[in-house]
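Heads up, the chain below is alone and in the form predicted alone; it's given as structure tokens.
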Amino acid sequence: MKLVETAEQAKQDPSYLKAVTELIYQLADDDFIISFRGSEWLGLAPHIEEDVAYSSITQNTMGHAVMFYELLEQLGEGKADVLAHERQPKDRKNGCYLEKRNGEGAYHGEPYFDWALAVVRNYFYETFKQIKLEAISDGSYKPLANVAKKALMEQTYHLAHWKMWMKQLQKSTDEAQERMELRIVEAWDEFGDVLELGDCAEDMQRHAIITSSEELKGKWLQEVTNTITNVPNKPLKQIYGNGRNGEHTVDLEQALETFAEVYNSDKTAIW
């Protein structure tokens, strides 16, 4: 495997540059949108300790997104702030399931959010993110591998947190078990595109930036099926489309509009 040590070296090979750029957009946009949905739980988590823990995880995850956007800036994609806040939904690469609203209502109104959704979504996502980061940390693009290793120092704790919630709620009251099972079945229909690497997947693997999407998905399935009490007896789907190809829902539009309110009020500020 030939290591690519700098952004300037990556720019010398158009195929390599396109593949690594595509992968970093996916990483950045996934973290960005799930962080936003996490921020909407501030003050609404089941108890004060969880409110603090979830807020910390969300802040860490947004910090990871910042590092990924800064890598894109180094690759010539534009300023990190602009990439995070000003790109249109069709230009985003995040999985559709990650943009899903937390429940009925709105944060500043009557937020009838569902904790079962938060737990299932975060566990599924953090499991796959852990697997991706581990693969990337051994990849050929050194700047990205270094960021992955740094993120993994926090990621282990993020995953352990949500895995604990998954196990506890699946052994809790009848209502908790029922709500968890409903959200797991729902996620099985919606999580599929998160597991994909998009149109550049083959080049990502050929350039040894990351392993194949099939291998990543296999590791994810092995992990989650060992944790889920009742594994859905059906294939994974992506009923909202493929976010890796710019297909998104109105929920993403709502999230981006809300998140950018402060940024748009003063675009010279540092976020």
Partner chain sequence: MTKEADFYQVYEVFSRRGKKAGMQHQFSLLAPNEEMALLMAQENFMRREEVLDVWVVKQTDIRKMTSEERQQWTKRIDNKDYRTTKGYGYLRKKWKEKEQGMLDEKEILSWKEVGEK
Given for the second form:
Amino acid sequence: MKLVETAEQAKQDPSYLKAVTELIYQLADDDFIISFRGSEWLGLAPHIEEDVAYSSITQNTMGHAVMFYELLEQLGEGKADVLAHERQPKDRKNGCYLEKRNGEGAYHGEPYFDWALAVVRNYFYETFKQIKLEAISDGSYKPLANVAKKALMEQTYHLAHWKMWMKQLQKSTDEAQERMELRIVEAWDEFGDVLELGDCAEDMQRHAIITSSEELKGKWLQEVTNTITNVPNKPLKQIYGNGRNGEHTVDLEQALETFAEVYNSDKTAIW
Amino acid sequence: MYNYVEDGDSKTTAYVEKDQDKYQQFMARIEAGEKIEADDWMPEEYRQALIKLISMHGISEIMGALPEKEWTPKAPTLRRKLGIMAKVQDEMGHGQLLLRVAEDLMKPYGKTREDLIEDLLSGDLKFHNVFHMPTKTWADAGMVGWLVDGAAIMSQTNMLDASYGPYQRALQRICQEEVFHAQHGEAIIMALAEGTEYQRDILQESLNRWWPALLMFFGPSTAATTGSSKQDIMIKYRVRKSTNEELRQAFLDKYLPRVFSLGLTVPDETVHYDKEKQQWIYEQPNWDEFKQIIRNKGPKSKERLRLREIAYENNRWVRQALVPKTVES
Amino acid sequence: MTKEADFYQVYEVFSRRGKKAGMQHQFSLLAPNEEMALLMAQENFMRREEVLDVWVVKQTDIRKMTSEERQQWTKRIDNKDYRTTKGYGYLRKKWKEKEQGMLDEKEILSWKEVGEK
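Now that you have shown the form predicted alone, what about the form predicted in complex with its partner chain?
Below is the whole assembly, all chains and molecules, this chain first.
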């Protein structure tokens, strides 16, 4: 495997540059949108201690997004804040399931958020992120591998946290089991594109930036089926389309409107 | 963030401790600077005043997370998003520390955190006047971080030597984190003050709106204003050192020169420092309005309580699910 | 419906900051079981500092001194100088007369460096 040590070196090979840029957009956008949804939970978690703990995870995850956006900045894609706040939905690469609203109601009105969704979504996502980061940390793009290794330092705690919630709620009251199962079955229809690497998957693999998406998916499936009490008896789907190709739902538009509201109120300003 | 909220509802009957020996011993201990622990004997008046003070303080932290929370996902840059999340998280964390202290004090009455939340929702437990106010622009997020927190730091540091050990230890942790809060608030304000015309406009507009609430923050200077005052009891029992007015003056001392240095004004033409009296002169805020606000009749009281209620009710199934008997871990 | 008071068990939290530091009490929290208590503990009380180890103990499993015990068992007559260096401070002057330094705490603890020179 030929290591690529710097952004400048990556820019020498257009096909390499395209593949690595694409992958980093996916990582950055995934982390950014899920931490945005996490930030909406602040103050509303099932109890105060959990509120504090979950917020740390959200902050860590947004911190990871910042590191990924900064890698893109080095690759000539523009400033991290611009990448996070200005890109239109069609240019965003996050999985659709991650942009989904936290539940019924509205954040600035009456938010009837669903903790079962938070637990299932975060557990599914963090499990996949762990696997993906491990694959990347052995990959050919050194600056990305280094960021992946850093992010992995915090990942273990995130995963342990959500796995605990998965286990405890699935073993609990009938109501909790039902709610969890509902969200698991739902996720089975919606999580598919999170596991994808998009159109450049082959190039990413050919350049040894990451392993194949089949391998990643296999590992993820093995891990989550060990934790889920009743594994849905149906193939994984992506009913909202493929976020890796810029297909998104109205929920992403709502998110963008919210997180860029102040940013957009005066674009000449330094905040 | 804290101050004792008084609405004039509570009666001020003279308190007489039955066990005078124990009472004298207790007073000797706190006057010698000893710290009282949760399971030590304490006068009923002391316990009740502490429960009221600390549960109000704790629940105000939790309610205080809500106005800033409205701006958390909207913060204009990645760094500001991270900063305000960490700050609001701390407020929740302070609430956690304080409610734990209050819960241990309430143990003899068989009351728990659940009761506190229910007292809040029923209106029995008041929360601080500033958290009944709207946050209309991003500048308000800065204003809460800078001046509201500044006022809170002023009243909290005044209790750092409090005679009640668990409260005093919680305050140590809280005040350490408040240093970060102060700077977080200053950073937002500084960027706005040195920013575009639009940014300066929303900043001044925000200060104009928050000014009366900031003056009210420390409570009325005497019982005459609102009908009751617990400040004397708190001083007698060595929980706090200064009076409401002393705290307000100290706050104005620290912050008004900074406000003016940024080219901002306050919406009160009479404000000036009287060198002879050695104090700030200002126009009294409307204390009747203050009473209304803390009786949950402020501009955002109902909405904020409703939000807390939704969070509480909506997650009931989670707490029910994890009652120790039902979970096999 | 089960009373939620049962959900809220009190756990005391301890942590160790450095390799050489002892376990230190941090604060207490409410959690339904020890798994959750442990996962909540670090972010609730130590989110800004390095931490090497965390313990959680159910409050009811701790035998604490009672209020009376604290006040009675922790009192000592102030006549135990012979047990501490305070009672031997006069040696400093004596050694000085003999142009020697006192083997005080600072000096003795510095001996861990011998051999490394």
